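One chain comes next, on its own, written as C-alpha cells: the form predicted on its own.
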Amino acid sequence: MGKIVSIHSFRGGTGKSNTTANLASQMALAGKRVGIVDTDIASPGIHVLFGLDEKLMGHTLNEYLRGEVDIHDVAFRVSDHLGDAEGRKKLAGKDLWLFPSSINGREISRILHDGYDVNLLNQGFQSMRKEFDLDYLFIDTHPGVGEETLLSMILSDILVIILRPDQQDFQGTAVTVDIARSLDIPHLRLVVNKALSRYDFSQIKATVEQTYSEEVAGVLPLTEDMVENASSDIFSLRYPDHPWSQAMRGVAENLLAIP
C-alpha cells in the first residue's frame, strides 16, 4: 500500500498548501498515483490551487464525515477539470485525486460546531489508498498541534515540517519534532520556504539540519513572482526552470528516494 505524506507546519503563513500542491504534482507528473487529503477543516484552501471552486466540487469530506457518502464519492479527478492554466495542463493524463473540504460557510461551521470521529477519519485515509491504489497520500494538514493532525501524524510514513527562516517558527517546529520523535514517525524531513534569495541556502540548510538533527530536503526561496501567481496554477509545472520549481522538484526527488 502507497505511503502515507503528512505536511505539517506548526504556524500559519508557511506556504503549507502551495508545497503540498505542487509536491504532489511533481510526484504525479513523474508517474504516480497521487492523493490529496485537505484536513484544514477551518479553513481549506488547496482546491483553489487546481481551479476548484463550489460549483464544481461536489460532495466533500465533511459530508463524508457526517456519514452521508462514501469516500470514493468526494474524489475529484484532477485531470477531468484542468481548465485554461498552463501549468495544471501539465497533468493530463496523471493520477491525481483531491479529496477537498467544503469551503461553504455553514458546512465549517457545522462541523466544528459538532466535531467528527477521528476514527471515520482514519478510515477514510485507508480507503483512499486502498480503492485509488495510490503510492502517496498527501495530508494538508491543519497549523499547529490538534487531534486530526496528531492522527495524520501518526499513520505517516513520511512527515515534512515546512518552516521559515524566523525565530518563531524555529521554536515551533522544535515542538513538532520532539512529537514526531515520540510517535516514531518512519521518515521526517524539513522544508524551509520563503527564504530571502540573499541568504546563504547552503548554510540554511546546515544550521537547521545541525538545530533538529534532522534532514532538510530542500530550502525555497521567498519570491514575489509566486505572490503574483495568487495560487492561481500550479507554480512549479508553470514555471518549471524557475529557482523556487528547482528547489520544490529537488524536494520531491528526496521523497521519491525514501524507501
Ligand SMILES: Nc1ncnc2c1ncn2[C@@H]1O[C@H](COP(=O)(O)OP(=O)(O)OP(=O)(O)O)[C@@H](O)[C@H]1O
Given for the second form:
Amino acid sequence: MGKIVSIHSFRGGTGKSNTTANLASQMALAGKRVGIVDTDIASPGIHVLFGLDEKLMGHTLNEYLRGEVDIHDVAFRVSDHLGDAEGRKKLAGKDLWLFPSSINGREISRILHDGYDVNLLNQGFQSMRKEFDLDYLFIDTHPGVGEETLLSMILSDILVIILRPDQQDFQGTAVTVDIARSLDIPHLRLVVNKALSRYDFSQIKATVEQTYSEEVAGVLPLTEDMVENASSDIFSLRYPDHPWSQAMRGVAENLLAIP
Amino acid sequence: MSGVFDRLSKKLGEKDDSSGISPLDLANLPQAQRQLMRILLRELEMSLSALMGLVEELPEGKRPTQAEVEEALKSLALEGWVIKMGEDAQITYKANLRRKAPSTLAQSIWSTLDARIGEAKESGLKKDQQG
Ligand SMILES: Nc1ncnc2c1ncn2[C@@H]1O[C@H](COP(=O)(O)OP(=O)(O)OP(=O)(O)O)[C@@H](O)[C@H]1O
Ligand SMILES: [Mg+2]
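Alright, leaving the form predicted on its own aside, put up the form predicted together with the named molecule.
And the full complex, kicking off with our chain again.
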C-alpha cells in the first residue's frame, strides 16, 4: 500500500502548504497516484493553490468527520477542475486528489466546538490510500506539535520537516526532530525554505545536516516571484525553470527514491 | 463475523468520549506497544497472525517477539486502547483513538462567533443582491 508523507513545521508560514502542493503535483506529473489531505481544520490553506474556492468546494472533511458523507464524496479530482491556471493545466489526466477541509466559518467553528471522532479521521486516511490505490498520501498540517500532528507523524512512512534558515526556527525544529526520532518514523527529511539567495546553499545544507544529524532533501530560495504568484497556481508547474522549482524537483526525486 | 457484544462495545465506545488513546499517550507508549498501535492504525483491523507478519518486517533490534506482542496487546486491550473483536480463531484487533475534545473556549464565544458569521453572511448576500 502507498506511503504516507506528513509535512510539518514548528512555526507557521514556513511553506508547508506550498511544498505539499508542489511535491504532490510533481509526483502526479511523474505518473504516481497521489492524494493530499488538509488536516489543518482550524486554518485550511492548501485548497487555494488548486483554485478551489467556497463555491467550487463540494463535500469536505468536516462533513466526513460528522459521519454525513463518505470519503469518496470529499475527493476533489484536480484534473477535473484545472481552470485557466497555466501550471495546473499540466496536470490534465493525472491522478491527483485533494481532500479539503471546509473554509466556511460556521463549519470551522462547529468542528472546533464539537470535536470529532479521530478513529474516523484515521479510517479516512486509510480508505484514501486503499480505495484510490494511492502511491503517496500527503498530509498537510497545522504548524506546531498538536494532536493531529502527532497522529500524522506516527502514521507516516516519511516525515518532511520544513524550516527557515534562521535562529528563531532553530529551537522549535530541534524539538520536532527529537519527537520524530523518538517515534521511530521510518524516514525523516528536512527541507529548508525561504533561504536568502546571497548565501551558499551547499553550505546551508551542510550546516543544517550537521546541526540536526538528518538528511536535507533540498534548500529552496526565498523568492519574490512566489509572492507574486499569489498562491493561485502550482509554482513549480508554472515556472519549471525557476531555481525554486528546480530545487523542489530535487526534493521530489529524493522522496521518490525512498524504497 | 462480529458478535453482538462487539457491536455493543463499539456503540458504547462511540458514545464514551474519554475512551481510547490520545495521540500524546500514543507517542509516550513503550516502543513495542507503539509499533503495534502504528500497524493496527494503518491496517485498521487485523488478526494476530497477520499482525505478526508485519512485525516480522520491522528492523532487527526493534522487532518484538510473538510473546512480547501478545503481552503488549493484552496491556493495550486492558486500557481500552486496542479492541479485541470476535472469538477463538476469528479474533481480530483494532486500535481505538480518543475522540478529539471540543475546544475549551467558552460556549458563549462560539455562539457569538456563530452569530457574527451569520450576520456577515447575510449582509454579504444583501450586498450581492443590491449590486
Ligand atoms: N520560498 C518562498 N519564497 C517566498 N515566499 C514563499 C516561499 N515559500 C512560501 N512562500 C509564501 O509564504 C506564505 C506561506 O506559505 P504556506 O502557506 O505554504 O506556508 P504554511 O507553512 O503552509 O503556512 P501555515 O503555517 O499558515 O499553514 C505564502 O504566502 C507563500 O506564498
Ligand atoms: Mg498551511
